[in-house]
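This document opens with one chain alone, in structure tokens, the form predicted alone.
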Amino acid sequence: MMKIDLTLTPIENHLEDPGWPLLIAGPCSAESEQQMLDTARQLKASRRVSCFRAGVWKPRTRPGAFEGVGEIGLEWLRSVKQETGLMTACEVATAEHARLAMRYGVDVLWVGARTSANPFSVQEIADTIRGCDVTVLVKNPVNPDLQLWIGALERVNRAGITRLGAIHRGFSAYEKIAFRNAPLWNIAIELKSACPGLPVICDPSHIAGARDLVPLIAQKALDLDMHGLMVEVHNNPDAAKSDAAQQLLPVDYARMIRELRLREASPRELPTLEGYRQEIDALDDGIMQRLARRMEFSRKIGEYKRENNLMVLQLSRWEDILHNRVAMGRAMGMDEGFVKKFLELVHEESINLQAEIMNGEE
């Protein structure tokens, strides 16, 4: 991929420990001033946060859901900043949102996944903040479209915003997967390759969709040399008005940050090798998710065969799969023996699973 020329200046890291990545944390939604201040105080005490985030306007799929408190939430963000000294961040989806956020002194604006997918909306926001002294982070579009993501970043950058970064929050998937959003790490890696020097921050909360998976995604992001994390943290997550399942308690956030491992980067003389390794890691993640999905369908097939009293092994079907997939692998330049061995292992696991279901062992 060709390199994209962006004019960038460093995003400040306000952690007391400069050896840590940029850490942005706070509730999914601003719900009350007390909720905001209580969460911010606990985060500040952890000494593991760079910036306090909260959603003031919440784009929801269907009407009637909690859509945020609006402008009053910006006043609460200002109170957080005045009391704790933390920088503040909120999402902006319209030009009016951007104007209000700037009026209340919000330090970091982020463009959400739904908004970044609409070039008209991004351009309106860019025109509104043109020449302003603010940091802007652009989340990836809902769908896996790298060019659309780059285009949104370019629009903001051409408005004179040089403290610019991207947020990788995963991509919507129609089929059921282990996470709320598919990580598709390879797209974030391609963005890093296309835009050298661009900070790419990971939002593990929106990828995970469940709080117990957030540390796993956070560690993976740091292993892939992400610039930082944006994590949803709430003082009472079970009572949250939005995204309750994926928000951490402040104490759990602090524990996660303590337990994260910061790994040494590859030697500077081997950047290409590290890039290849990151691509392989991202592809392996995708393979594992696809294999898990395949086994789900094997389970459904086993249940169907049991209900209809069908044989587990359908030899003609297996021979067709083997013939067609081996031919496909050959056409794609892969070794026939490797492809055949791989398919046999997958088929054996599928047959064993179906046999267990047929015998009532599931």
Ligand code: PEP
The other form holds:
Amino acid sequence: MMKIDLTLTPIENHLEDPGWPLLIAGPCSAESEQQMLDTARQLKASRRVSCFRAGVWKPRTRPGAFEGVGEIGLEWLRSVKQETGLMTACEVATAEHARLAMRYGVDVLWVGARTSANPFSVQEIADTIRGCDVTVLVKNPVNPDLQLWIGALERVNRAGITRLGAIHRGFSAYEKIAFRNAPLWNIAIELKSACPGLPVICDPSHIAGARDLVPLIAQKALDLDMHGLMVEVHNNPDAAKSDAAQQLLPVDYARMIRELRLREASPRELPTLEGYRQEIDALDDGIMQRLARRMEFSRKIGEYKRENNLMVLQLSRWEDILHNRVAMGRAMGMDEGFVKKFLELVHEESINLQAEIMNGEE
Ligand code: PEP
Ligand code: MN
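Now that you have shown the form predicted alone, what about the form predicted in complex with this ligand?
Up next: the whole complex, starting with the chain shown before.
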């Protein structure tokens, strides 16, 4: 893997215990000064936060959704900083956003996932903040393209920004998956190995999409030696104007952080083994998705058979499947017995499902 030479200086985490990861927390969107200050005060009291985040311009998939409060949100971020002493962070997507954020003294700018997929936008932002004293975090692009992610980091770094980091927030998936965004951890790991010394932070909120899953992802990120976490925290998550399902109450955030286990770096590095395990995890993820989708189609076929009063078992169809899948498996170097056993198990499950549908149990 090609190594990318970035010029880096450390990002201070300002925690009492410097052994802790960089912790960024705050609402998805700035909504009111009251919401910002209340959330920030509670976060500050948890003593487990380095930087307060809030989006003031929100990239929305469809028009008409809440698009952020705009410039006034930067005034509220300034109030948070004055009152709590926390560093502040917001997303910038255009040169104008970057200019305004710098004018209001925002400490950390992040480039959102939709923006980092667009080299023109990233370059425009980089040109605007050239030589400025600011920290920049670049989220992964929405599509799983490591080179595009690296390219965005390079553009910012070449503008003289050395307090630079990446945020892993997962990748869009068309198929139904367990999370809002597929983690594809191996891409974050590849980034770490391509850019030695680059802090890579995880955003478990946008990966999870549901508040109950956030701690699981956060722990996994720390287990993979991620440099920090960016977590969405809101003083009244259910009433949030964006990403309501995934935001945590400040008390729940504090509990999650308290309960996170910080692991020792292993004395003997096993990068190859770890890399292989990541590949296996990602592949299993894919197998599970495809299996679930296959069962969905079995169900549809079962319903069709019921409507048309067809026999559940269509022997010739099953024989064809077995024959050509086993041949495929053999061509791919897999044991025939293993492939057969696997297919039989899957077929049995489909037959059982369809028989239940036939008998109206489903
Ligand atoms: C956000 O952090 O609220 C956000 C919009 O993130 P992303 O760019 O990762 O979707
Ligand atoms: Mn969000």
